[in-house]
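Consider the single chain below, provided in structure tokens and representing the form predicted alone.
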Amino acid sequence: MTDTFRNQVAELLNNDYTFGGLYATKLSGSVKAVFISPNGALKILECQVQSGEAPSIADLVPSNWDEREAHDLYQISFNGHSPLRPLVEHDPISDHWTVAVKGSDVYQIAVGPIHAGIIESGHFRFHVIGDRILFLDTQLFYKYRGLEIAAENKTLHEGKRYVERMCMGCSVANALAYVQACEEIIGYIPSAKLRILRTVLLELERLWNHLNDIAAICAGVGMSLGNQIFLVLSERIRRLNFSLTGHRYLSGTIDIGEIKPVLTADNIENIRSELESVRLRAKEAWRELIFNSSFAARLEGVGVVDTAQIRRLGAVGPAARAAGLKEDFRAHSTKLDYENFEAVIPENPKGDVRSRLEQRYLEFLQSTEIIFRLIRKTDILTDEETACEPKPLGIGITESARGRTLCIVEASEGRIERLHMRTGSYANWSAVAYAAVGNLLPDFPLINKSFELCYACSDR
């Protein structure tokens, strides 16, 4: 069984499939791994757990966190994964979860889990010589809420509120992935109208996130003017969200087979005029940033993760594209309206802080164009939904502001048996740890902000 499972994984990788995530079933009877083909098709491999053991595939794909989480929550041992360090469980003995770094001049600096700002809890254990970072151990899951387990035995409609509350910053992306999975289960195909509205909401969420992340990078180097300008622009998008849906973070707008916000002539014009104004001000502010030589000097060559390491670590989203990996699930999303979509990347992607900053600005511009195209569509109020064959297992994938988000729902008689979320933030935390190595300790806040990942998406 071990050889068969690993051979199946190797065969998919030889056919250019990408690892999408691994999870344990409800009763730990098996582990399942999701793979994505170059054209976006999905494949699930299943391996039975025998005597509490399953084969590790962490040497083949970036499943390190997935296997550690399955071990902590379902007591599955993964043969070949050694040491199988705790992830969700927090061992008070640091040697059990940190990597040993030895030397006469090496010392450790512990930061967190309580921070000076309003960010969520996370522990960063730096191994340094002087100010140079040799290694970084991260420990998250301090506020692990067990939302996936809490959703079990709930109806599909009830389950949405658990997913939506995993993270307000990714409210639309997470809820949409869940709803897509549920609609596969019930055999529902969304209409063109619904696909358009959902795409608009997802891109509005991307807009405020990217503007907020640009502001955070400015704050990371002490450029208060850039920080304030882009924070204001991010706030304007959230206020636009409120005017359209009644919620600044678009919570409650995505539901199974339903359209919550209604695009009328008035609010379509409101979207257009506000986005044009925000886009114009963002372009003006961007010119001030890129022609500021001292600002640029603080970003270039800092926190580098090249293309080869991005692939090895399984990073996704803007962080991956900033390293030259031109992958974006929006190009394969048949359940949304991304006609002729093609991912954008910087002109000279280097995988450093500057490239990640440029990536967000390029995607901000692209998202405004996508929204402009969608609200111009004349068929926005036409078309009917259709049906397909129901399934016991549904998969939904969205491209959030931080990368590909996967949701799997297993159901029986309309109730959830297993819910699993793997967000873009979850996939990218390993890249943050890698990006820190070799850099100066004072640069870590800047490196961390250039990824700007959600703690809450891991603490689900």
Given for the second form:
Amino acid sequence: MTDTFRNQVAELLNNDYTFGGLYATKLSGSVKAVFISPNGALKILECQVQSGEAPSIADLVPSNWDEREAHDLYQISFNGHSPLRPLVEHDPISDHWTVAVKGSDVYQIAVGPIHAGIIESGHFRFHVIGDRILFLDTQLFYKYRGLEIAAENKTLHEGKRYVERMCMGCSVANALAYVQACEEIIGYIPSAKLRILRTVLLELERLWNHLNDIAAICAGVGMSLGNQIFLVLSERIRRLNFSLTGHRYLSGTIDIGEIKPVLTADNIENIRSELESVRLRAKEAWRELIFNSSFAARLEGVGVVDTAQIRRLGAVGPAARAAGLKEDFRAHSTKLDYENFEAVIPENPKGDVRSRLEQRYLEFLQSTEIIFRLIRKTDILTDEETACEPKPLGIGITESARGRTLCIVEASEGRIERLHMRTGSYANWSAVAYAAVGNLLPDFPLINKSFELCYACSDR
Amino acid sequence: MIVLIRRLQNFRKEHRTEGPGNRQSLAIRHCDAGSCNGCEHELNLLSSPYHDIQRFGLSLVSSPRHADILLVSGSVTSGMREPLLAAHSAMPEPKKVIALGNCAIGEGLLGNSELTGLGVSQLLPVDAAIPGCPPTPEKIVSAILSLAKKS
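Output the structure of the form predicted in complex with its partner chain; the preceding block shows the form predicted alone.
Next comes the full complex, and the chain you just saw is listed first.
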């Protein structure tokens, strides 16, 4: 059994599949791993848990966090994963979850869970000599709210409220992944009109997030002018969101099989004129930023994660693309409207803070173009829905502002048996820890901001 | 850069919110006790050119030792209970607590009831509550200013 599962994983990897996530099922006593083919097709491998044990695949794929989570929440031991450190559970004995400090002169700095700024709660342990970071251990899940478990036995419709509360910054991406999974379960295929609306909402979410991330990177080097200008632009998108949907973060706009009247003629004109104006201002500010040499000097070569490490760690989204990996799930989002989509990457992707900053700007421009294209074609659409065969298990994948977000729903008789969400933030935290190594402690806030991951999305 | 500085100056003239005439000063320490990051996104805008709360004598400080007000978001998860209490006890007297957002007030959608509390008031005396999911930056600013007026 053990060998079969590991062999199956190895075979998929040989066929260029990438790891999408691993979770413990509720009722069937098994572990399931999701794999994604180069053209976006999904494959699920299942392995029965025997006497509380399952084989670890953490040496083959980036399933380190997934296995530790399944251990803490579903008491599954993963053979070969040693030491199997706690992830969700916070062991009061720090030796059980920390890595021992080694070497002379090396000491440890513990930060958090409450940080110095306005930021979510989480704990970091830096091993340092002076200002040089040798190792970083992250301990998150201080904000673990058990939302997946709370959603169990709820109807598919009720479940969406729990998914939306996982993270406000990614509320569209998460809700959409969930809703797509539910629509697979009920056998519903969205109309062309609904696809357009959902794509516009997902891109609006990316716009305010990316502008906010650029502002945050500016703040990370104390460049307050850039921070203020880009905060204003991000806020303008949030105000546009409010005028379109009644919610600044677009919460409540995605529902199973439902089209909200967002893209009216008046709204379309508002979107067009506001985005054109924001785009103009962003271009102007970007030119000023990149030609500022003291700003640039703080970014280049800092927090590098190269392509090989991105693959090893399973990092996704802008962080992966900034290292030159041209992977974006929007290219495979057949249930949305991304015709001829091609991922953008910087001309010279280095995987450093500078590249991650530029990646946000390039994607900001691309997202505005996607929205311009979509709002031009709204009047020629049908809202004809189609049906397909219902299934007991549905998977939805979206590309959030932080990367590929995967939602799995197992249901029976219209009620949730198991809900699992693996967001772009969850996938990327180990890349943050890797990026910090070798850098200076004063650069860590900057490196962290250049990923701008949500704690809420990971902790759930 | 000169272009951007001019833009910012003009923008602030046109858009910034009106504040109170009287002068006071309050130091605010934020603590995320298990939020969805919505309250934090809104809080970050308090120092944007739209609001620029330092004009009103309000500052967001980095240590509870420097704070007059503890601004708490989230429903207080089991993991954040102790850190929240530690932050509160580190604050000098007199101190106030504000529950920020529906979760902190105890009216949000909660997760597993064994893990999430029923809001800040179960643990600490709450002097003011700012409802909303998330509350807008405008609401946050006006609630803090009106608490400042009362005290």
